[in-house]
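Here you get one chain, nothing else, as structure tokens; it is the form predicted alone.
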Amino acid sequence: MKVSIIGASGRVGKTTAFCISEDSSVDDLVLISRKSSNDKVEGEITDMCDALAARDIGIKHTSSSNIEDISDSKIVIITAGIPRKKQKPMSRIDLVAPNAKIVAKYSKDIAKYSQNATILVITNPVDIMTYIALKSSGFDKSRVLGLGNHLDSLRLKNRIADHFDVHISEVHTRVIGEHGDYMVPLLSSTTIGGMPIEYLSKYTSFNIDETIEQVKNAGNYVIGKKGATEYGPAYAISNVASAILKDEKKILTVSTFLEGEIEGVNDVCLGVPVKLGVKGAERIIPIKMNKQEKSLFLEAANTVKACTRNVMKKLDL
């Protein structure tokens, strides 16, 4: 299996490369970066291979600034773009204009040089960038995904496990909607050990609003402390890539193009539960929400759709 990462010199790109290198289903990994970053990526590859040797893992790594080298990839991951800065607090929406052109260009390149690939978009704001990648590539919607709310779901899972003092594997929860301020936690269907969360005694002391704000601001918190997020996104990306490469049929919350499957929402990319397999997004999973969750989800859809339309119009995409 061949996987390519566009934007491999960045912190998310290079950490993702290491995570994916540990996946037994990948034997060829291409790391695309600007020519000026080739030496850096070569150094990263050597360092990664030394670490992987300790686990008896050997795969082919290629550092390249030639986009044609992504040919015949099963998955192409786009991490390229302008990241949020520690020095200047930014929302993901602030990144729309500069990143839209980058994602559009690379999506067209993928369509030209790796026509059978599945595109996995990481660049923020990821829901809008996923839409741009879909329209720019011309691919079927099943083969264009964004990381979406998978990382948000993991962050919420962590905080619930901490509060209820249980092993993280016992927590089953999900965040949908926008990967941003309009994310929607599905607490109505959250369980711990198979039991609805509200059935547990510690639920009365669970500050839901505070927890959701922590999840929403988790990225900015990490950026403020260390300058960038890398491990969380990289392992979340690896989860999605692995589910596709190994045909696992896992249900993860990724950003995908909606055509009325959930609450009649259409012509927008949002994070929703999706069954992932060798064909990419094999099926959007219909879900039931309580009244509040449904209202928040529709608000997210309207907000992201309006912003997406504005970007597409301004950039003539």
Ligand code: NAP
Given for the second form:
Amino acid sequence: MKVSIIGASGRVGKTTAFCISEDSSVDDLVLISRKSSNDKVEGEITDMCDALAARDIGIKHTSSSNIEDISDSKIVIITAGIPRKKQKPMSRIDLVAPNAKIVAKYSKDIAKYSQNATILVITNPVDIMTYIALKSSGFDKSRVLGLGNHLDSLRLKNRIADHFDVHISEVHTRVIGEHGDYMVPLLSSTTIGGMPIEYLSKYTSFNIDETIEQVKNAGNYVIGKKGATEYGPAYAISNVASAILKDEKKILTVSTFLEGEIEGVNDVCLGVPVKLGVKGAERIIPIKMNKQEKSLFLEAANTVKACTRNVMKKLDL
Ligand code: NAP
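The form predicted together with this ligand is what I want next, because the block you gave corresponds to the form predicted alone; please supply it.
Everything in the complex follows now, all chains and molecules, and the chain you saw is the first one.
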């Protein structure tokens, strides 16, 4: 099974390459970067293969700046784009104009050279970029997904496990909406060991607002400390890729094009629970939310939709 990563010279791209190399269903990984970064990617591949040899993993890695080399990929992951910078706190929305052009161009390339691929967009602001990838590629919506809220959900899971002092595997939670300030944590359906969190005694000392702020700022916190997020996004990406490659039918939160499936929201890409399998986003799972979650979700939809329309118009996409 072949997977390609566009933007593989970047920090998210190269860490994702390493994670995905460990996926037993992948035997061919193409790392696309601009010509000036080819050398760097070749160095990364050599280093990576030395590490993989320690695990007896030997798959084909190709470094290339020739986009045609993505042909026949099952998944093409787009991580190319400008990231938020350590020097000044930025919102993901600040990246919209330059990244829209990059994502639009590569999505057209994917449609040309790898017609049957599923596109997994990582470049921020990811919900808007997913919409751009969908429109630029012309692919069916089941084959254009964005990653953001799955990572937010993992970040929330970590904080809940810490506060309630339980093993991480006992926590089931989900963040939907925008991968950004308009994210919607679904605390009403968060459970620990199968029980709603409000049934646990430590719930009384659980500071929900502070926890949500920590999740919203988790990316900027890491960027401020070490310059970029790498492991979190890479492992979250590899969860989504695995679910597709291995036809797992897992329900993960990915950004997808909505046509009224949840709260009647349409013509916008947002993070929602999706059943993932070999066909990509096989089904959006309709969910019920409490009043507050529903109102936050609608606010996210309106905000992302307005911004998406604006960028599509401005850049004539
Ligand atoms: P990075 O280390 O700066 O890497 C950026 C990558 O994009 C490099 O491969 C770079 O190639 C490429 N690139 C930059 N400008 C380009 C252009 N005009 N045309 C083609 N390629 C270009 O950034 P990063 O930390 O990996 O982050 C990459 C993107 O992922 C950012 O938009 C970031 O915000 C986003 N991100 C998303 C999530 C998520 O959960 N969705 C999480 C983390 C990061 P060169 O080496 O040739 O410059």
